[in-house]
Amino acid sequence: MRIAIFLYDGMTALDAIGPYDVLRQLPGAEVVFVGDTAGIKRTEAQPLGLVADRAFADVTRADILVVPGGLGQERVMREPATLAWIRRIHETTTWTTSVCTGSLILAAAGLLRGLRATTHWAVLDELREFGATPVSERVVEQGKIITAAGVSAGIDMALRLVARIAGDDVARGIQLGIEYDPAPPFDTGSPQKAPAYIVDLVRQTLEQMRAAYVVPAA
């Protein structure tokens, strides 16, 4: 089984790796990276670099995509041969996924319309303009398509796509394996349960930081 996980210039990592930590561990995994062209990816944390294996050109067929969120999405909903990629991925996959405001780039590249589907809650309704119904949920099935909301629900998505694939008991052993069991110090993980003060404030910061974020240099 073949996972592609797309790698660009502003992704946020746990929105990759969090769903690779759990996909990997599917019976006959094959966990391929990729991006637009071989080499370091930077993360929106500049410092920190992720391997793309592969080139779009070498990766022409999977079993399962993950697309990541992060501040470099809004460049790569504007890159034609991303987008065609992506679709010619899908054409090929069981899965199609998506992590955050990775479900923004689905929906740039035509994947999304007429389906219900989620992302960061701070974006949520920037779905509508590709024709998409937003939806507040932290894990969103729509066919093959799977979209995830804001970065940690990535890796309910792959526990769920596990399950599916390879049953609830694999799926239950994966997550006593890395020991998914949050208990967060605040029961602030979503806007519905966050004061009001603290949602204006991350949502302020967020739109602060896509205004500022500048492509990491080559």
Given for the second form:
Protein chains: 2
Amino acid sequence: MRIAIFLYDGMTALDAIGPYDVLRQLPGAEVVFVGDTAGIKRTEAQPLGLVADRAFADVTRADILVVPGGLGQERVMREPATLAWIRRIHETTTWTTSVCTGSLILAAAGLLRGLRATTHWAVLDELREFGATPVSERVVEQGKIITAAGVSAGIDMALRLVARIAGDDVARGIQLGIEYDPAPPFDTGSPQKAPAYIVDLVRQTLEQMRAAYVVPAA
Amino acid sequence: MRIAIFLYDGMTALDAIGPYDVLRQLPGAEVVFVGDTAGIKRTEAQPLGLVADRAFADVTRADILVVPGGLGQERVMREPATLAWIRRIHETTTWTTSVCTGSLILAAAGLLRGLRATTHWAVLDELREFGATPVSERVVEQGKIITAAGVSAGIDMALRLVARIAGDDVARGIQLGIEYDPAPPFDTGSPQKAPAYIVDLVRQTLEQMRAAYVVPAA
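With the form predicted on its own done, generate the form predicted together with a further copy of the same chain in the same format.
What follows is the whole complex; the chain from before opens it.
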């Protein structure tokens, strides 16, 4: 059970780490972190380095692929080598998954045409440009492709995937192991639930961050 | 607003990354990842390398300290240099926090004596050995020390901390930004909610993992 998690400069760490700390507990799991080249990738705010132990060239198959999102996603979805690798791995997977704007990378690779999919709420409509049907749901399963909503939704997605692969009890046990009994202090985790002025503020902030984002120097 | 996140071999990634992806969005936040020495630290299952950009010697103060847990915690809590650094930084902090078994590291550093505290449910009683009063709550605040329960509880802890520091609206905005509208597929995230046979199985598995855990070769 090989799980390949794609790392790139400008990704959001939690998009990858939520699914990682769930899926690594699948019976027989082998997790590999893969970048365009092997080496350290820095998260969007740059303070955190995550190590891609393998390069695209080293990984030619996976049972599960996880594609995270983040501010670097707009750059990555224009990189032919990245899109080619994702398409190649997708041909070998049992499950191809994304978290947050990672689904826009899958979409740019041509994998979501004609499918329902989700992504971070603030950019949901962008899925249309690639022939997908945006859906405001936390986890969307279409055949072997599973897309999750923003950042933290990867935890829910991964637990559902564990249940599909190894059964409900294994998923329940992993949920208990990571003590995932969420108790957020507010009920503002979706644009349907948050006050309109907060939704507007977060949307503006994200748009500014996306516009201002530059690739960190290597 | 300097946030120091302690990294070590054998840590659980999500313990650190949940708080990281919340706290980094605090206005004026500067996040530093700190290890005993600078360099790559590998998570408990070893597939993931996280980069500590700074060594203990380089970081002498922080506004917020985050101490994650994981299988490596038992080793770390016997390292005098680690405990001395944690005590030194704690003297400078506004908030000292832990996630999961990270509270046992705080306890070993002598910071929890006479205080209520929490940790991962499976090892909750171990806090008593260090003079703390174990509490089965998701987030426990005692003066400037905040301990969170297992792994995923760090997200809830960090959102509460943001609310304390920057106000409810900033916390609500960050929650919306990471789309933290949790929808776990099961309701088994705590030992009070999970079926007894799953609690027993997870407890046994964790005990075996702790007993079998060896420090990864450098």
